[in-house]
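Consider the single chain below, provided in structure tokens and representing the form predicted alone.
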Amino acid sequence: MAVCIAVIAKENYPLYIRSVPTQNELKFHYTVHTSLDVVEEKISAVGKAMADQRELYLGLLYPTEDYKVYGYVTNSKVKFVIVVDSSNTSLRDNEIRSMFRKLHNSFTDVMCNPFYNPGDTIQSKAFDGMVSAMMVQAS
């Protein structure tokens, strides 16, 4: 499904980035960081419209020739970015929402760990395993 999954802190530094295939890792880092501008635009536009009732799922941030980039923001302003291969036309919006929901639940589990210091990079094996299950297995 996904070729890159990233968790970005409130201050816009990466807490976790994982991509498949690994030879394009730098390209995906660039894609994720360029998507943060679109995320900030959508947050500020939604913030002006409704103060309290904010939709966490931001939808399609932008498509490229090869990939589609989707975004999600938590109430604590932590951003999730999922990059999906554009050739995968069978992927629906509700499936992307489901992926973000799983990612958010797993991120919440990491935050609830008393040994995790908020702001550190995420090194949880359970979180990594959940992300691996969502990633495309490159052949």
The other form holds:
Amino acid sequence: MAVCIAVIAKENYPLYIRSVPTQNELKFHYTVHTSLDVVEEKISAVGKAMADQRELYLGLLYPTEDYKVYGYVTNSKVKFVIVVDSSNTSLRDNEIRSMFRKLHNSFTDVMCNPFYNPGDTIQSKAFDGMVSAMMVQAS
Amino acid sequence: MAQCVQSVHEFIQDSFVPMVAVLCSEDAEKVTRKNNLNFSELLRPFCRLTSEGHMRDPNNQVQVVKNLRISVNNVVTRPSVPASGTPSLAQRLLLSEVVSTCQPAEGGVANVITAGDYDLNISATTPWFEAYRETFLQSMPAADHEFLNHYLACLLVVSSSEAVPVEKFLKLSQEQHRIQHSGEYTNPKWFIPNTLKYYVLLHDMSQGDEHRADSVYEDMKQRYGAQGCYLLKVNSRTAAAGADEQIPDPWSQYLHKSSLQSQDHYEESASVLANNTAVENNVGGTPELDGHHSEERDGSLVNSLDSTHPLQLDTSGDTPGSLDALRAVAVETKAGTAAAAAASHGACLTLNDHDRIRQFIQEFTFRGLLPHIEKNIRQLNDQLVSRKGLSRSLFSATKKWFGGGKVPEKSIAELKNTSGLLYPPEAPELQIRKMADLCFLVQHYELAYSCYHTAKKDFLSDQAMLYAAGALEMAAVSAFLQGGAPRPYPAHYMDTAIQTYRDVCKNMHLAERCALLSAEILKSQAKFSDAATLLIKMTSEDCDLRSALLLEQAAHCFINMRNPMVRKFAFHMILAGHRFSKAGQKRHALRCYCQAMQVYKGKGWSLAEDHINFTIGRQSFTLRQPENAVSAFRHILTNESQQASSQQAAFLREYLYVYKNVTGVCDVALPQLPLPYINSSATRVYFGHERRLAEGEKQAATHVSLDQEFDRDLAAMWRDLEEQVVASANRGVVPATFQATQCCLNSQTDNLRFPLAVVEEPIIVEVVFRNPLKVPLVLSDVSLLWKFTLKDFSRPQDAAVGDALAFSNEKETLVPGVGARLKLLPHQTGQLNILGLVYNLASTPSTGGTTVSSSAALKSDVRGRQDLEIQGPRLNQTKEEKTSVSHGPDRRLDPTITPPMPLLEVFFLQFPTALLCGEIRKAYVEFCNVSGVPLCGLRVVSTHPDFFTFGSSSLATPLTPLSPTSFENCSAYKTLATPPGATPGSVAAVTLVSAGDFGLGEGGSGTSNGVAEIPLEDRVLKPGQSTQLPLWLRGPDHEGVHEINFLFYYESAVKGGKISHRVLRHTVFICASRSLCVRATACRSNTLPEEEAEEEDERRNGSMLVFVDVENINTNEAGVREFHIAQVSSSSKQWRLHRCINPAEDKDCKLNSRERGKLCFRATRCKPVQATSAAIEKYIFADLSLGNEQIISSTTPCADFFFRRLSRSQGAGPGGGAEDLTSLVRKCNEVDLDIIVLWKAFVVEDNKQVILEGQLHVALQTIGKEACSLTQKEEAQEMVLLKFKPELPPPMTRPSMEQLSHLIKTNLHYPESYRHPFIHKSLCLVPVTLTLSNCSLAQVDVIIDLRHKTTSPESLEVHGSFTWLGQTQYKLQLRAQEVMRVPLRACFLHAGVYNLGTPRVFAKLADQGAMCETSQQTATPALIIIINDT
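Next, give the form predicted in complex with its partner chain, keeping in mind that what was shown is the form predicted alone.
All chains and molecules follow, beginning with the one already shown.
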């Protein structure tokens, strides 16, 4: 499961970042932030070819020594980033994909909340719970 | 990768240059010493050839050699540690020194890169990296597997002053031969066994004999050939002579960063430390440093040869402890070199000499070196060609097969190590590599490439990995350097080479070199991504400096990409910064973090931003840039931090520490502190003293205090009250300049004008802090910062500003969300501006006991300020203001100090909190002028004017006891004992009172709004004087809690101040509980006036019955035992209660809980004289005492409250005057009688019986309509329907029939029983008088109709019949209030009971012709008994 899940606004500031509490939070912030470069690169590469029916899932952004970083971009250019442990080999591409889909659905719910002001950080309990379910349970 | 000064080609060419060794005789050395240089140094600036050279390749093709550089070095024989792959300590020190000395220029040009929404300021060049690279490459130890940095030639230098130069040359030549071939020394590696020896005769022009030199040179030419020797003439001028001549100093740039020289220094200092073999080495070693001559000539040469090599330290065991000392020495020596450099180089050289040296190098290269290389290439080529045909594999196979060969198997096996095969230096396998290197050095890259390529294959098949990697590396480089039609750059060669170097050979050094080259090449091909990956791969744990530099270069690669990867750049910059700081390169670390900061700043990545800021702060602090440190730390603290509280505490501590150091340095102006936040708009300013609320029995007026919340409705209410009282003080007109007094200014009050403060009265400023952190902050010594401009409003300016104001401060520990209250006391008039706050800030230590914390807090607090800037309200009036965002001024903090004003304090004594409805209580109020200025014009206005009275001033009540202590026994009322004989309630005592006596002159100005002037003696309250006045209170008529607001108004007796008046507020809460409910009804009395013959007046004026129902509705059964009705009084202009006509046994009116009693009174109209005389304004008070004492209702408390109530209800009353029909008709039903019920309640309070008194008012207005002391209005008003339609004007209704039927009152007068002898006389005639009285004030036409008979059969049966005799219809006219009697006769036929009430009276108003007569209400059945008198 994921060790860090982040939602980044269109303007590339974090809407939501959650990481496994046992680990260094700062490191994940840096990792996620840096991954945005790759996300942008991928978007710009794909964007020209087929702007409309482009795949939201961006796949593996880059591997680091300890982690793999996956990306996903909604049509409104909100980015989801999931960081998983490299040692976790059981995770297939499909599972990551489904995680992103779940995340996207949950995010859509948040956006549908009439009291949510788009652009604010996400403080939804439901979203939190869903993210927690996807995270590695720190033991 | 950042831009470099050199191009890639230049860089690579310069990385691999032909090496030339120098062996120098001592005398020659002496000659060069004069210029502060040794020989190799002397040559160094001229080592780049400006002209093209030519040589022929083995195929006899002419090859052009351009821009060649040669490297001239002294021979250094220190044994080399076989390239271990890890750089030595000395080398590390050297590199770190090079990097740290090379800093970006202050304010250097930075180019702006725009990527997406980022604008970054990045220094385009990284000279420290280039310096590092250059130094690194130069300090590469010569390796066995490659020949590029092996010496190709050797310069033998002998001075012409030598006695026998030729002999010396011979000696040097032998020396060189010994070094190369004896096997003693492994280190200076030589390219080819027969090294080119080039003989240089150095001639000192200033000393030697030129002819001799020439002749020696001729001799040399003979001996070594013209190609192999040179006469170099230098030192054309004396040092002293040419001091004034400016000669360019080309050495400075070379020597300044001269690696060799500084290496020498390190070695020297290191050897001093190492102290093992140092004695020998040091005696004559490095004479240029020691500055003295060695006595042993031979030794000196040896020593200078083997004196220095960078890798010396590895042999001498170094301890970690010596490292610091070493660095210290290094710094010293560096200083020493700097000083040496200041003494300029080449002082004895003229420009001519420079040219000569340049020419010498050219000559040497073209005549000596290049032909030598050419020859060797040819030789090697021949060897290789001779071996052609044999396949490489066959060759090696045969080698293995026949065993013997040139290289013994055994040695190969021995030399095998982890990195594969090691060849002996002269192994044939290396020949091709040697040739490749030679070709490479002379820029014949095509040939070089093919050789490298072949060599690579050979080495690989031999599993000689190190060699293979070297060949791969060089193959790639030469492929890249090939001009013309180049083959694609084989990047994978490089990758393989790096990997082999690193993983197989464990030689980081070579791997690094390879990576540097490769990265530079990739960069030149715009393959930034690959270059970055390569560089990042090269970072490792073992060397921080290298990792840092490489990461930084990688970061530059990211930013230079076609789509710049800004975030990657930033991230790698941070990594680089981290490594720099680990490597001790603080400056570089700081620079890296600062560059990365540009990306993270303000993008919402607060955690990362905080981290960077924190690091920047720390680094800046260690670099003695405390200002930057403070600002960085401030950033962490001012942002809404999401850090954990422990982290915040650490930030805060660090910040305070740094801050303290900064302020310690410069304490000119107090710096701004970022913490805690000041919610400046919530700042409140209070003018005046703080109130003491209670003082013993006294209860001070509540006024305004800072503890109250601002309430808009309340403020509006107070403003209304003030407006009322100001209007009344100014004869009903509110002045145009009127402004409500504001004692406490906050964000919601009107702060447009400068507030006025009075001198010697404090100004209290409440500042609201907010602590954004999760850790507590300790504030101490908080005080206000202010500016004061002296302005005297009465006199010309004189006094100094200095001590115009005094401080008094409050100390406070900040809990989040709490404010501090600070007080200023102005002593002089002028303009005050409150600017900000000064305070000490400290953090509470997270650990440790209280004792520790107090001392620690003392240590770590810093003093700083924060400005208070209040933004005014957003303006939204005009269109411009609506479209733009502009704010109005807010002058809360800029009070004007005005001359002294009176200051009133009001105290209340015995002021109750709970009252029964209608209860009368006497309290006392004390007015106290606490200022130094007399006070006048004291007034009070209240929201409930009928709640209290000060009594009427004209009717002073001497009978009322003044002492408050006697209150409990005494009534608040003025009483008179009733005469003992009189029966209670018999006849009312009557008093006439004018309303004007109670301050309620009808039609007088402003009486109805509840403003009361306070009856002060002589109307002025002198300074320090106080007055006590009685105050009567009456419980409100409705139960519940009532908020009653008083506003006391006063003025200064001295007019013309800036402040026209002052006010004092007071709010009380009175809890009213139910007492009695009084309902009263008035009925027309039908009694005949005749019967009351004794009172003639009333016959004409009529009378009325008043029924008073009194109900005890008190719910507090335990407390209130019973109510007594003490007295019932009436007050009216026309009526008065006359007597009580209750049944006699009901005299004492006690009402227990929920009991109800009924009282019956007769009221009579007053004499017309009274009603019509001048005293029409007068009210008649009639007291009907039911107890044994009479309360004089016409005096102060009772009448006061009556009139106050009246004044309120009057507004709603019908505006009389219009003599129209309706009112006329209504008039006759109006009574306008007020009943005052005075009661006593027996209340048990604390086991004591207390008698409470009270009064209730009922206003009777219409006959027959019930009036109640409790108005039921409230419930109806609870929910008012909103009406949007305009209310229709009340229609001009005709008076209703019911009303019209009351115009005439009729009365029949007859004997009750009449005896008549029917036997004697069958007809019985009875005289009956019909009295008609006109109730109205108009003339009325009356028709009396007697004809009519009762038609109902019922009445026939009961009464039988009788007839009226005589005239059966009368037409009369009655004047206003006229009483007329009409004699009638009734005729009866039988005895019996008859109803005489059959006459029907019709009336109409005389002047209303059109109207038909209305039947008048008949009186009650008038029964007459006719008795048959027998």
